[in-house]
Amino acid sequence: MPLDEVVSSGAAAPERGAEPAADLKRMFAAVRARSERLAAALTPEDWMIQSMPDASPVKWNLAHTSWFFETFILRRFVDGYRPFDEAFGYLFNSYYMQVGEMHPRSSRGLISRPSAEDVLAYRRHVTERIESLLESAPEGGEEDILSLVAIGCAHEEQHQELLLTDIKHGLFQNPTAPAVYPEPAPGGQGASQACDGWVEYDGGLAVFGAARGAEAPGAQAFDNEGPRHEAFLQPYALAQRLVTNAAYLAFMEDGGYEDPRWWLSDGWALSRQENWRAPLYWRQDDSGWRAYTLFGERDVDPDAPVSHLSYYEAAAYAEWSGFRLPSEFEWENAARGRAVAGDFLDDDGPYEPRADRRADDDGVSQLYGGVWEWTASPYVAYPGYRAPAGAIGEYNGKFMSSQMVLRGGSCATPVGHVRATYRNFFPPHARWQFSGLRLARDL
């Protein structure tokens, strides 16, 4: 999800098996056959597009996980390894800085050559020879491969989000609303009813973030997940549900957009700047609310989580509702022990939100999946966080700075790439990923 420039990642060490390399294998296999699946429903000309400097084309997406895999393991690990090609180095950097220059990120859709068809044999070269220094890792470095093969792994499924969220706006600037990916069909029942309440919890001192090291030997977890330490809560309790559509159809009609008694300073001067009127992809016509999806223009539905709205709508919707935004710690304090189960993307989608289906139970819906939470806190190192050191520490602390933290994953987020200690993170202003939101209250 950095998602690259601004979203989380860090320094992460693969789940230890009997057979870890055997094991890893499998896993990174899997994630470079998914990343190519999901560019082949689209053509070479929607490989191109970059519709904002905030995303990045298909073809470049492509192109970087395979050049993180080559940089920080093929030229370290394999003797006399020569680069596929060395103009990538500098085409396909995005901002480790102490690994080179860059072209610029606002530019990479002008980048026609190499084409697709060098990109996926740039792609080909690199997954055989990450494959064949999987099965025969150099004595006293396979520890370290590991690792930098499960980050590696992380960090595509991260692009992966990337992909379909990019390419998502891309074609939004087509005004023939193009479908990308056919539409699963809908499963289960309607929006469960009993979600319309809240679940209280105690306050008091404990335990957050992700154990590493001896603390959790082979244990998953980025460097921004930590270290663990304590934090003392107040009394609070969450929204059971999401905040649907309809919910925040509400907000609009109430003139939520006209109204800066809601709105944060920055958000209330960007909304006008930008002519804000609903959320991102959502236009009305003499029918009501339509909304770009991948699977083209759809009309609204009411029971889905409503998403694509930055920090600055999802704060003042809370403000209007008369309730607030979690904060990390609160939300983190309630995914604690829950199963990471929910709307992930897998070979079957669902590549939209779609309205909660599960059975009516006593906690809280949604937690995992469907839409990314907004919550209330700035993104900002853990007491004690240290960046790993070398230029792989990059990857993740310097972006503590100006950014808000998202938890919970999306319906982009591939399937068991989140756990309850994920820090997701984002400028207030970014739309364009699947960003919702759940209120909380104090008690």
The other form holds:
Protein chains: 4
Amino acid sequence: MPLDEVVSSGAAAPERGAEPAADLKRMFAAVRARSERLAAALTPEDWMIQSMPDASPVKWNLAHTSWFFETFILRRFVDGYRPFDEAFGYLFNSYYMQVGEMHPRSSRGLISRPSAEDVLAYRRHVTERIESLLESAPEGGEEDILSLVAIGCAHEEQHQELLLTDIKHGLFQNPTAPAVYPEPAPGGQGASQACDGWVEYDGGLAVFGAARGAEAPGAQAFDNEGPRHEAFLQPYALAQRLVTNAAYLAFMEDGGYEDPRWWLSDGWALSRQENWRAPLYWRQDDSGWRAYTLFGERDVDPDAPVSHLSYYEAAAYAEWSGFRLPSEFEWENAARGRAVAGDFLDDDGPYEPRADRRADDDGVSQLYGGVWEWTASPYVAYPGYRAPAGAIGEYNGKFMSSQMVLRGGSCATPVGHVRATYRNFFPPHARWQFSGLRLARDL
Amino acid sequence: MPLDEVVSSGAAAPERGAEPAADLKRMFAAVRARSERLAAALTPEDWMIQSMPDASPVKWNLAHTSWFFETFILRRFVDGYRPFDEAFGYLFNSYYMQVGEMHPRSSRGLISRPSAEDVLAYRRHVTERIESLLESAPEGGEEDILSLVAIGCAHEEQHQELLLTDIKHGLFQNPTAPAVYPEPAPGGQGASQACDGWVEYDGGLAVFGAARGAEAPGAQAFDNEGPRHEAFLQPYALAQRLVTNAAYLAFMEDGGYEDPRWWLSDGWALSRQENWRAPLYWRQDDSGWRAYTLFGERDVDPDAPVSHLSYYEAAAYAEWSGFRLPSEFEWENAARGRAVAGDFLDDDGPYEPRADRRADDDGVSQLYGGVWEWTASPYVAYPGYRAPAGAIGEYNGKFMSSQMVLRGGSCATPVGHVRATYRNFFPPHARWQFSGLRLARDL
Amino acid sequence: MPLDEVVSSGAAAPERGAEPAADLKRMFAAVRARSERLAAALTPEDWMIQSMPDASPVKWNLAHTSWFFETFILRRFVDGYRPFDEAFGYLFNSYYMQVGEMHPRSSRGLISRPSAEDVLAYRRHVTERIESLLESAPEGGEEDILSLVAIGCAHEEQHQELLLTDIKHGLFQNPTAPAVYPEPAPGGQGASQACDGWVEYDGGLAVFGAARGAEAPGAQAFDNEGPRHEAFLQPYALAQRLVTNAAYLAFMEDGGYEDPRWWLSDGWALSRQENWRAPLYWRQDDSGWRAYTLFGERDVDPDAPVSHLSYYEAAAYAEWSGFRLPSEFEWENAARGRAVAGDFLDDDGPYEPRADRRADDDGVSQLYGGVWEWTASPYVAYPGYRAPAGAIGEYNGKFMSSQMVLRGGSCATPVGHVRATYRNFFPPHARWQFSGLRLARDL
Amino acid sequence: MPLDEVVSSGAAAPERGAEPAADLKRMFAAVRARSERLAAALTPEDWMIQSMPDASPVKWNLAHTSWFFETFILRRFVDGYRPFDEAFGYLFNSYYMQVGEMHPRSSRGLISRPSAEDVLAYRRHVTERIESLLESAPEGGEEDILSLVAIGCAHEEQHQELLLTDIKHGLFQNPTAPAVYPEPAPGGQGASQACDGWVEYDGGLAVFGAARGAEAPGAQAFDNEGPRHEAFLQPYALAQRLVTNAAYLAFMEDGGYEDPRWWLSDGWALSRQENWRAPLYWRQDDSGWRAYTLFGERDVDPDAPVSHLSYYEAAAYAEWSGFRLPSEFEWENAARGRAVAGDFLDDDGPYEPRADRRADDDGVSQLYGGVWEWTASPYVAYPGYRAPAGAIGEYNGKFMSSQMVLRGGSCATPVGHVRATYRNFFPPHARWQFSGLRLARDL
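Can you switch from the form predicted alone and show the form predicted together with a further copy of the same chain instead?
Then the entire complex follows, led off by the chain already shown.
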């Protein structure tokens, strides 16, 4: 499930935090600028590509995030606001039925007009007017506006990750395997095997999810992260590290893709039909396995976490290994209280998962900044969850079927966007996200 | 997910109960006879029908349940056993890859040969040999054999329900709307509104699932009902009764099928694509709503529980009503300790859900014998669940993706087959089972 | 294109011949009896099978041919006629929109009721009433009635061929490869190579097609065989004999199925998609090529004509051979005046094409009774062709797109049904008819 | 069938005409310049659009026509030629298997790289080298080179028409209905009804097709236009003018799209499935029927020829009218000897068909420059046709199944590209060409 859908549906409306308006202005400016920086490495023609219905063109991602600010803030709170272009309401709506009709998702790649330049002008128009509004919020509406701007920023951050995963999928279709971003220098020295152990956790009742509003002022969370509630865990252990490419290759070489014993029934059927033999983007040549990355095609790094797996592949690997996937509660219990520190250098890259070369540690590692971790938990509402009213929460919970929860955060997730309670979700067949796994076992 | 798959995969291998061999022999004879009684109301040509890949022909159901006894018991425990027909191993295997190749599921309706008569001869052959074996179980294997016969009986009971739902779907395709079974006389008098209230339950830690083996000798359960484990519930209430056709009609008349607000995203897309406007089998004519039943076409009974809903429709109805679906734990918590007493007259009918006309009661009603109740719980493994080894458990857990749990039991479920811990499951789009819902709410 | 559609649409309404009423009665009785004789070798369960939408169940074929007599004769010419069963008008209509709604073609295999017995009773009912009518045709309508009975007989003869090709396809799905008819003793001795030469023909203007009505009283023809008209031919030669299995194997062994040079673009795409590697019904095992026949599976006879080819395969073979397919006019020009003598023993078999072992001859051989011969001619109207008015000719010409003409007649065609002007037609992908080819070349 | 395929396959290799090299150089320069002029009205992002697999992006059309010259001329005749970019051989091959692998047709719209600019550079590179070659053709090869350049020019002219019809289809997907070209001023005055009569033709033997090579030096024709041969015609009449939008509206208003009587069986099925209710590009609003054109959306002009019809619609209209479509021979017989004068102003427009306002005439009108005319003739080889050898003629005749011939030429066809013997062809469902019809009848 594209994060897009989540936020834009309001299903995951983040609680406005304690940021004073000034902080929010800084955040808004930074988020808007980052989207444009990501896109600037690409050509206007790259911005057109839609390589499957699940993915959207860069141009659409850039325009839709502006449409969101325009529709839910400018049109409602700016007297006499004149939309930049009336047609954009139709073209860049993702699916809000209360807001109006929308352009078919699968035809987003045909929108040559408006041009890239038009969309950048649209972005400037919206950015400036939101900034003006933040300078002088109309009385009474201020709280709402600040909250909605915070939501819009989180929404745009999610689209930044989609922009990267969508364009990676799009350019992968080009036989010339183009490089988009410069490859950073390799990280620090040191073996990555140092902390390949297990971390054990007691069972018992614990509290999960994010508090909202009065409960915990200042906390930032999407509404699907709440209500905070108790749940009961059995004792368990988690692998300290993510499953690596080397480990996954062992599964492949052991005939993992040819042995129905390891697979869920639906996954087996799909993998045969689609002829899966390796993670998405992998290709075998005489020299061994190569993978398409945003730096161009590269040798598969045995120490990097395996990525671009579907849930079916992650579950098959876990079954083969003799262990299992963790539940989302087991993951959150382990992540609670640990610092959000990933492999990412900063917000500008590297956009591909890398081997973890840091020194050993006494707890779980690689929680953020490498790959999203598939869990064994289907995506359902927490007890007591109710959708907020109104258009922005029009379809709360509407994606709560046939999706699995992923936890953590990937190399493509903005640094400020990750947290222990965050629930990402996608259907079990999705492979184009930076998605991998960590093993768990019973104690 | 066809129950078929569950049991035959061993995913739900029932624990052998405390039945002495004599009881098991009686049970075996009764189960075998009931399948043939159900089928006897149909013609050899009816036995051929396969109206969709999910459904199987009656002939196949009858043969496959015999193949199960032959493959897992006779071939293994009878020295020098000669199979009735070697080709049947291919034709009537449902999907055991370790056991061999199998006939494509979607082509089961093309099997004119073997004939109905041949299949009945096959059944007699297998029944007699199992009975002989039960007379004199070979030393050492007895425990196994008794356990496997009990599994085979449970397996065949599940196929009895499928036989009814599959043939209902098949004959529904015939424009003459044939009646299969005689309609029983209406039940007792009395309004059904008498107990349309809510029953409240405290939250807290409770124990769920079925104990196995040494833990609770004599208990009967499939393996997906265990391990017994603790889980934490919030306080909640359940509706005393199932949602009725009258109540569901109010949803329909309020435009429920045309309003995306109530629907899960996948459900909305599917309902538009398939043009759903009412439960499966319903048809509107000048006199109002009519429904195809196993007694022929009948007026929809406003007081009977609504049936033949997909999960998507059940969830949309719940959303529209302002309440919600219960979790499977909430249901089990309410059902625990209550007598298994349904609307069913007996094992020979009526095979269609009926209005509940019994006097009021202080707890939840209609738990069994009306319709299976969709819950909000995706079908996943209980904590600590591991699949048994060997061919019969070849694919344990392999259906644990993209399915929802149903609880209770329907008018088509054999009386002895239902219990509080039983977990039925189907994909959210399935409508051809006797499936309805009961509402829940938070306290 | 199923012959079914042609005749039942009236697109090919045969001219009533010169038969006196007595001859017609004899013909009617013989045709009706032959259908039942063909079906009697099959079980009521075999009669249910529909293995693809293009094919119809035996039961449907038997009922539909009776429906034709009932609808176009009994309902119109018998005062106070009471239909055997009103529901049959819906179930057994093939597509006449003026006559009413119809059951979906692809669901014909689900019609368990009416039973085989009911359908035979329906046949008797119709047969008796038509016979009564022929005894005493009402004044004024007699001509029409006789003509319509003749059409109905031709229609039923076409369904006899379909009954054989449809059930062959249906039973082929059964892994036990059932035999339906007894295999006749091999034919006479003698090499078949004796007349493997070419027969040359002059070009020039010639007259083609069948005269109708006043033009040529007594002639029997479908309306698509007229009007009789002139066309101009270049000098050409035809192969004396049909292409044999041995010759076709040479094409296969030369990589014919893997080489796009020989194939029409559509045919190449389809053959890759469907993974064609040999004619339909062929299977390779250790002993060589085997083919499913109505006598069960048999070794491929190298001297028999190759059969069950699509047009695409026939055209690819011709291209590979360096020759070409004949036009339908070249075929008719060669067949004109030659006796209708096929390989068939008689109307009761053998229903599979056989090697031609007759002595040499000075003209083309195997024109009838082996396989239908694909020609290079698309199926279009002859100059001046107009559809007859009324329901029976409702859609004249409606199949005249994307079909190719086949000439001759196969081992499954009734002996009295073939003639030099007969135009059979099917879409280029159809393989389940007894269809092969004869080569041609320019002079 | 995309003209693309025809020419690029060599199936329609035009005979080199009598042009001296100087004329050929002028033609080459003009053709190359015209492609770029057509594309210059569009943006680099417009050049990306591929709205269906049958259509290609503008960028691909521009590159593929250069690839053709590079592959078949420069690589073969220029010593030490270094291709502009080796990857282009894969990306811009349309399907020549002898020449190498190719990029999947349906993914042409994903090629953001090479950019528009790169493709223009590629064009310049190829244009300059072909011009150099024409200055000094290597000895011995000169004849071949001149002939191949002429073929390449004809090939590129066909792609110019495709460029227009493909981009029209692509931009039609954009809800803003963009205008591409300026609309020319309306043409001269005068009613168009003046010559709405019939023109009668005698039957008899006549000669059809184009002479080739030695037979008729200087003649230009594709090889599918030959051999020249005799055929026999019945007396017939052709409508003087094309069917207009007003006439077609009468068919629509008479329920033409809802009445299966008029339709070919395949056409009826497709029109229901696709929900056809009017020609492609038509849309009804409160003011009446509007149509998308390359000038933007416009009112439908009642006097202009109806366009964007499939063969099925053209045939249904003809059936409804009581007349019929002409054969390709009837059309050619009428066009023979008449001047090639169309409605087109010149090679730069108007690119949409217009009403014929010229004075009356004693023969058929609107033969060229309005719309391609569907004929009743399936596309098959002329008698004696054989494909040329070698890569350029690799698949001669490979499209000769399930396509219908269109005659004449449309508003999008280059002026110099039309002639009386030209055979265009497309499958019967194709609607995105400028395709209409003219009626015929028997005498």
